[in-house]
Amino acid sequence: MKVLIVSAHPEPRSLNGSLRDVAVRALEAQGHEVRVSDLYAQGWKSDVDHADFPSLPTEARLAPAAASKQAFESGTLTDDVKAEIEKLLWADVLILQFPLWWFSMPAILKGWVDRVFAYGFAYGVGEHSDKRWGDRYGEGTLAGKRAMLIVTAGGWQEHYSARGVNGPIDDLLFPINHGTLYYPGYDVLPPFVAYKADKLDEAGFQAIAERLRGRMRTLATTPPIPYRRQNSGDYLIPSMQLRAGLEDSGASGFALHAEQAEARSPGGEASSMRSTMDVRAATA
């Protein structure tokens, strides 16, 4: 497989930097091709501004979505953005690796998404009608590819549990997994999360590194998070509301958008669709 790792930590000697190196070595040992976009090392420009659209007259009002559409269609996106889009098209798997800062990704990585996920490439794709609402959430330019997160967090795993004060880690990462990766079509794998990032001793690091090697060995076979496809019939169009009765009893919020109920296999046998948390716990 071809794997792109987009790394977002300012210190190469950090836990993030060390885990990135572990992932690269593990993947290359299996014969995979690996490319790394180290955003800090590249000096990535994170803000969207007029300079991103060279063909836009300097006196013109900047409407980012419209400017992105025009630039993508005319091939006038900046060279750094074009290079990252080429990498995404090349890769079978995208890995975003970052520290959890203030319950989200670092600004430099958010800026990578803002600039690289251009209109006409990652969004604004497909027809809008009474039967479809664009090619998104399970469809789109990047459909058929896989993606996952490698995340470090300073808090304890218990802090990010269902009753933890920080909120469940799956809920915190939902906007990235579902809204950034699944939206343009990726099959999103459960995240790999390393907790107590600033308190690890050597034994703790080695245990996490071995878990990560295990995840890299199963990159092609780990079941993705079972998010619902937008255009599969589960949602009413154009309101995009989940049809009544499809959710598990008591499910609400983000949990509505993953299939977790019992499903029937083609042979008629009942098979339980594991919840996102179950899959993450089994594979992280």
Contents of the next structure:
2 protein chains.
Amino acid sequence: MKVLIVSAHPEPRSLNGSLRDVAVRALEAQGHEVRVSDLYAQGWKSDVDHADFPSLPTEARLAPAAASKQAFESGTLTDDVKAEIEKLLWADVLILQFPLWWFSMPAILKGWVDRVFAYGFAYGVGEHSDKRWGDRYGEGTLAGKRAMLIVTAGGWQEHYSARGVNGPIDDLLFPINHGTLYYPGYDVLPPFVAYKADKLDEAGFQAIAERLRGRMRTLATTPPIPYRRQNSGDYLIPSMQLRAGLEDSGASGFALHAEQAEARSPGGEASSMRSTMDVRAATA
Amino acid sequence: MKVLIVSAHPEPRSLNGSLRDVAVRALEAQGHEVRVSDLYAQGWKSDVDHADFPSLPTEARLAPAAASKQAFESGTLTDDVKAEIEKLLWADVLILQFPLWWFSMPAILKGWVDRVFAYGFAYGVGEHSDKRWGDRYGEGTLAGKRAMLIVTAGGWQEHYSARGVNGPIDDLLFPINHGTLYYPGYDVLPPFVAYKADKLDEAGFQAIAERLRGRMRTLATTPPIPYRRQNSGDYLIPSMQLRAGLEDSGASGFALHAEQAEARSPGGEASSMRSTMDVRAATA
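The block above covers the form predicted alone; next, return the form predicted in complex with a further copy of the same chain.
Below is the whole assembly, all chains and molecules, this chain first.
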């Protein structure tokens, strides 16, 4: 397979840098082709602004979505953005790798999403009417490809558990996994999360590296998070609300948007998305 | 009161620009002092990197949290970051105003958080031991102050409702409201959200502007989201998991971390955080 890793840490000699190298070596050892977008090393421009749309007249008002649509359709996006789009179309698998800062991506990676996920490419795809709200959430340009997060967090796993004070990790990552990756069509694999990132000794690092190698070996076979497809019939149109009665009893919030019953293991926890279970299984 | 608005849209002639002006005028009309950090106009630097820590030797490995701690304690943060910290200490109320891009903040605002919320200032505050996990989530440097989001979204309100395909707006904003604003101590008010942002006619804009003026008039009196304080006894230490039995039956995910029973209105919806109800009440 062809794998693109988009990496977002300012220090190559960091845990993130080491885990990236582990992932690249593990993938190449299996014969996969790997490309890396190292955003800091590339000097990635983070902020959407007028300069992103060279064909927009200098004095024209910048409406980001409209400008993105026009530039994508006319082929006038900037070269750095075009290069990333080309990589996304090349890759069978996209991996976003980053330290969790304030429970989300570092700005440089958010800026990669903001700029590369153009209108007509990652959103605004397909028919938009009262009968169909576009090709998104399981359909779209990137459908048939896989995506996955590799995340480091300073806190403890318990702090990110179903009742942990930070909130469950799957819910914290939902705006990325569901809202950013599933939206343009990716099948999203359970995330790889390394906790206590600032407290690792060599043995702790080796354990995490070995767990990551395991995930890289199963990249093609790991079942994706079973998010519901927008156009599968589960959602009312145009209100896009989940039909009544489809969910497990007790499901609410983000968990509604994954099919759960068949994925729940005996004795599974209240937080029933597959990803949590898989991450824990991988930890054990 | 003193109010700081941090604003993050690249186009002054946008809905965000207009709403910012509405907010500033409404606040000043009540005699409040208002300062605005217009991140695009300031040319804000988004990305945490080595240049943020001038006292870190050039060849030294950059560990962002450790570098932030050292720079904050020694007074060697960069001038742009120091200026924002000074504004945060000055303000009684912080308002973050932004368009919702990929279900989160634009990169430039995330970069403001990443850089300004320094170790020792916004995190890493207070005793950290097996008996106490710092002053955070309701305590910390910014305790006693209020914070609030003003957000525009392209989608429909129904798409962000309790069963909407995007996920409930309160859950999508939880990493910001709870994880970023409540964390260093702010009392967080229910967010102001304007939907269908790209489809507004003049009457639609005026209705939203009037609703925003209402929120600005009640800035001092609106009850905050009743998040649970970390050190109130509701959480086990050091696992930081919510004790059993404190929540409403049926609550799960992020909703566990707000006290709910007394806030639920008769006939309230499954999504029971106060903010949703307040936003709807304000809409009606």
